[in-house]
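Have a look below at one chain only, the form predicted on its own, in structure tokens format.
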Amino acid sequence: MIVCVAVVGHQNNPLYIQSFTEADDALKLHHIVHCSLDVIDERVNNPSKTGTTLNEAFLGLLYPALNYKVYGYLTNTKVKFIMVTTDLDVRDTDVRSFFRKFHAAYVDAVSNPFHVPGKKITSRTFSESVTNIVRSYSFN
């Protein structure tokens, strides 16, 4: 079960966030976000210690926490895109068609003439979209 997706700008700043589980939780997931920006940097600046290549969107699993998931895709504008998942067999396939949803859905968002761009995402439609994109992908 996905539990928490996020936008985070090219600068690290987080531009939309949500949680799908309980609100004591919350904080946590936010934390572990967080700290997957650090593991992204990482391989998007030694690409060639992580085996990723620069042109491939999908980074994959970025590290196991202890009951969740951390997976992550990159952007060609260095827009970052994280979902925490609590399923322990998760096929990549699914998760890179997961992320091609919610970068439609996120350029769909950004290419309202009204959002300025690196502010933070506060759309209804755009947050609509990402709870069916999430609901659609259970993973078990």
The other form holds:
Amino acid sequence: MIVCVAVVGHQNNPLYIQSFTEADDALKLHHIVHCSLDVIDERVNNPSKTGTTLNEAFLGLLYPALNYKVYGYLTNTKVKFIMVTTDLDVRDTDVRSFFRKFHAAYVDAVSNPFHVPGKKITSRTFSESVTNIVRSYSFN
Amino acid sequence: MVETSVGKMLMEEVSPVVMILCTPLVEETFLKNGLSFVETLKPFCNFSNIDVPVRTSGDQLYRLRKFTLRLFNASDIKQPNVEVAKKRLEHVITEAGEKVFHDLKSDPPQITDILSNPEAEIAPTWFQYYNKELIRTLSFSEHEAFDHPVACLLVVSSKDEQPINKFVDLFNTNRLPSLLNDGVMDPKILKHYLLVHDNQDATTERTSKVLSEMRSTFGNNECNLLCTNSSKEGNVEHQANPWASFKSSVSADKLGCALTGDDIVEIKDLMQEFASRHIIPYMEQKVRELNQQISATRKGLRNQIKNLWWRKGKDEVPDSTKGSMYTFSSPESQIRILGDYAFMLHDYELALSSYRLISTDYKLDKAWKHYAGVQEMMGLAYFISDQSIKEVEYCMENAFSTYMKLGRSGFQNATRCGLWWAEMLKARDQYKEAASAYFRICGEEPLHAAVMLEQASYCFVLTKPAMLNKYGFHLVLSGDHYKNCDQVNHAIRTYRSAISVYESTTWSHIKDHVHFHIGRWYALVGMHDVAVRNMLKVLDCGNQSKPTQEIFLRDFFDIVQKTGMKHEVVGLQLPFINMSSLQVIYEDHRTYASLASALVQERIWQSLEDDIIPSLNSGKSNWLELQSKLLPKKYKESNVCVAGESVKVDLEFKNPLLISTSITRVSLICELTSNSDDIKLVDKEPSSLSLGTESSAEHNQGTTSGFSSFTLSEMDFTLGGGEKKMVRLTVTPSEEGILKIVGVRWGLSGSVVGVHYFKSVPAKAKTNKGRRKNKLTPTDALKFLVIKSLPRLEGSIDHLPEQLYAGDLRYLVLELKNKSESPIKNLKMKISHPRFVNPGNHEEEVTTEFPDCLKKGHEKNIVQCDTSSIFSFPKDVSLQGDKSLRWPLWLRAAIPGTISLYFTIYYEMENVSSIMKYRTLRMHYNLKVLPSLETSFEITPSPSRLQEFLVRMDIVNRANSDSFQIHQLSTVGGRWGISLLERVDTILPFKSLLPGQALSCHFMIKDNRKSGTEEDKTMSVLASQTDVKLFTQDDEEKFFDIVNSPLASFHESERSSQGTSDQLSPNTVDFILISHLAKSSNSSGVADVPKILSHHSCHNRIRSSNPLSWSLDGPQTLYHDFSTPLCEIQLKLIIRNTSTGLSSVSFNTTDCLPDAAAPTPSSGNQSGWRYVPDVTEEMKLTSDVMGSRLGKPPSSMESSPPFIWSGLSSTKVQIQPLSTTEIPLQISVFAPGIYNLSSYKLTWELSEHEDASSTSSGTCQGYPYYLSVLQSE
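Switch from the form predicted on its own, shown above, to the form predicted together with its partner chain and output its structure.
Shown next: the complete complex, the earlier chain at its head.
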């Protein structure tokens, strides 16, 4: 199950963070997402290590936290998408397609002329579509 | 790798153990120095350059440089009790926590500082100590050999009775540590004998006797003498106290107070000799011995196979004996001892080979703990001998996971292994991996986990590039663990560091959490001020849920209350102050009657005032110039305000929370400095978040005097969740000087005072003049030059309705008041909409009640209309004191819509101050004018009479709910007489005009200008009448007098505003329709019922389809004696060109007229019949006649009474625009009868302009004109 998705701006400022758990673990997920930014930075600065091509937006598994797996995705505008899942057996292709859909939803949201770039995404439509995307992926 | 910290640590921790056995008297001797015997020796057990040649297994000699001995009292040689060890570790942490306590007060470190710190300073030093202690909890474990005592030092004091026996006693087996006795450790160890001589109270004779006795008993080499406590007084102070670093609790300067420098040298020499002469050679020998033995039994293929077979056989042995499977004498232990000894002698090759040998054995035996221990040692050996990192990694990983597999019992070992590993990784700059090593050894125990997590966090700082997010996260985790173990100091410490990570980010959820918790913890340790400071940062927690916000606020106020004092907080975020909303309203020479007028754009006022204020060029009266001359340059940019008059500041407060918050005593913070000591203007610009207790209260005092030189308004209000409120704050200076508005303060829950300094004020002070705006810096906008108090005019308009109908005419009173004693004069007023408002002429002129005063019969002088829009009050008007001036104003809502009325009243002061000579009072009102009656007029010329016109009036009631009654219709100017064409009852059957109702009615108007030339004198009575009554019920009602002010003046302005391009055209009619609200439809229920409404319609032009109007002028009835058959009648055709173009008209008569207009004279009874048309009915009749007759085919020519055009039958004339021409005509009739003289045709050709480019033409048939010719008697 995907427990959290987040959009983080190019200055590592949170643009959107939404958890999908019942428990009151927002703080924990915030921390996990925040920490994973370090890993993203590391991946981006040392692309040779990751082995992925430069054009690849999908950053792969960022780090396995205690019970979670954190995946990352970096857009051309250095906006980061982070997804935290509790599923342990996840196929990369699934995550890739998840992020592609997520990216499309994000692009729709920021194309709104009333959206201020760099400000938090408050669009209800965006959060609805993200919820739908999250619901449609269970990975198992 | 030896040089790294981990290398040093290994040197210290994996080094030979010396067991100390000493008598109580020895201890007593050394306790004089505040030290035990072991402690006394400890500092001298580290040899940085011992320089001893060593040969172990090979033939190669090498020299040992660094060497360390570990001294333990025999009683300490045992596996530490787990609980005791835990306590000790806890104590280490608590102690460290107490040490950091005073640091906690300071501001949290900046992230840049953390990053720029040298590596060694990033982690607190007590971690090394803690780690060492942690490793020590595992000392003397049974599966390792490096803690086995290598040697034993037996110490006896010279004061002891029978010292030789004591020596023997000391090594009595039942006093030895149990580990040696039950076979874990080899009890056969090197023994060394030491006699301690206390110089203070022992005699040298006895000592030397005992020493010689010892030497003879135990051998010369194995005995030593240590003379100590040479200082009789015991007050030696050591410059660099060698014991200080080992014993921290006692004050360091007392340590070793009885030991002189010589004593220390002696101890040093003793230890050096002991190590180099005895221990190292002993170990060397032991290594060689063991190596030989093992080579014989284990090395070589045969031995290995044998060993393997033997192990296999042992497989059946159950695991239950695992713990004591090996004794010191078992071959496995021997190999392990060999390895450890070799390790300690720095022969890592040998050590490794032994470990390798043994590790397979242990593995086969499934002795996992032993196996892991060996793996761990292999890792260390690999590391320290700079071998491949892969080997190290493999071994450490192996050891770690093996330990972990053992469950709880192995966890401590795993921890140690992890610590080693982390240290090794750090030594290789692999900080990230080190961090994960720390993370792995967190375990379940929170305190332990806290320390490990914190160590991990520092590793993240050291990674290149630093991983600050992880640093922060681990600190937070660690802090939480600390807090769980009540280590609040440490919790605060970690969170404090974490703040530095999160402070600059926008991750508010995390930030709030960190600040809130650290705040609470600070409160726990009693640092309430710091607690408050941290809690303040969470007050702006609008993104948190409501319960969270409530908790935050509740805890915040709890803490604030605990501090028991008032906190003044600069930059308090609750409520949030919207600086862009800041508006300063003040009055210099411009004064405002109301707030609404102050908010009007300055340029509107300026354009309004252009004419009445003295122009800039007039020099002296210009206050700006004057000011610049009179004042130092410094103040040129300041705004001017007058003492005694308040400066208002509008500021928006916003509650960021979901809970409602009450805010008390909101006021401005101001400084007022008198002109004399202006230089002393202190720039108190406190830092963004400084916390003081009522420190800046003196801000609100005038600096010049003890009493407050200005007064401030205070406000209390409550902001609901998320609510915004605009708040008006005022400051009223009471003396001259420079007033600076510095900021705003407010109270929150009684004990917190929020202060906000206006620093970055957007220059939005609305009242700034445009051209000065650029020069003004934000602070200047809040700086005022206070000048001596001046008279200030207050004005208001009484009973000004907010909403009224178009055309509504009101009588209003402008009330002006000057409260000061000095008089004002030269009042002038300008009104933005003269069409709407008309000032009266006299003070309070209306005596009779409005609107009756407007009716005819009230004597009034007709005023000429004042064309200039400036109204000057009479010169003798001067205002002073309590007297108020009431001046009448007429208001007429000219057009529907929303209208902003601006009044500006200019006045000059007597007793003029140097800076300000005049002031203006600005008033602004908004009117909402609703549509009411709409009229339109159509005037068509009368076909028969040139001077008469038919007027059709269309009225529509556009009001939504009210109905109106029409009172009168008047023409303006006296030229046009107006008369009804039908009865009022038929026009208005319901008396009033309902909403939406439209109505048309007809009137006749008559041009009186040329009256007298008309033939019909009967109309002269009506002609002079310019008003028509349009009501029926009350005949007593008088007409409203439209030539009097104000109706006349309003009409004049209507005329000019309704004016069109051709307004000069003389043939236009102006109408005024006067109506009032129907009495029945008092729907609004307000007292504010319009009394009369006047509707002005100007420049109504006479319209007709052709540009000509004409009439035949001649007699209507004629008597002729038809005895002379021909009767010639002279007629005149008057043609008027009503168009603006030149018209050429050709006139043709047709004799054989197809006309049958006249009732056939043949039908008889012609003699008695007369037809005298009545004027009022004529139009209708003619139209009827024409309508009914035209359709008919012409009757026979014979039937019409013959007449002929006997004069001019055809002509062509040019008629100038709007002029009249006459054509003389003549007809001849031959018989009596009624003749219709319409048998002519006018063909006109009109060129609109002179150039005749656009011409139009047409033909008109003549109007019927009936002429009765009668037989004269």
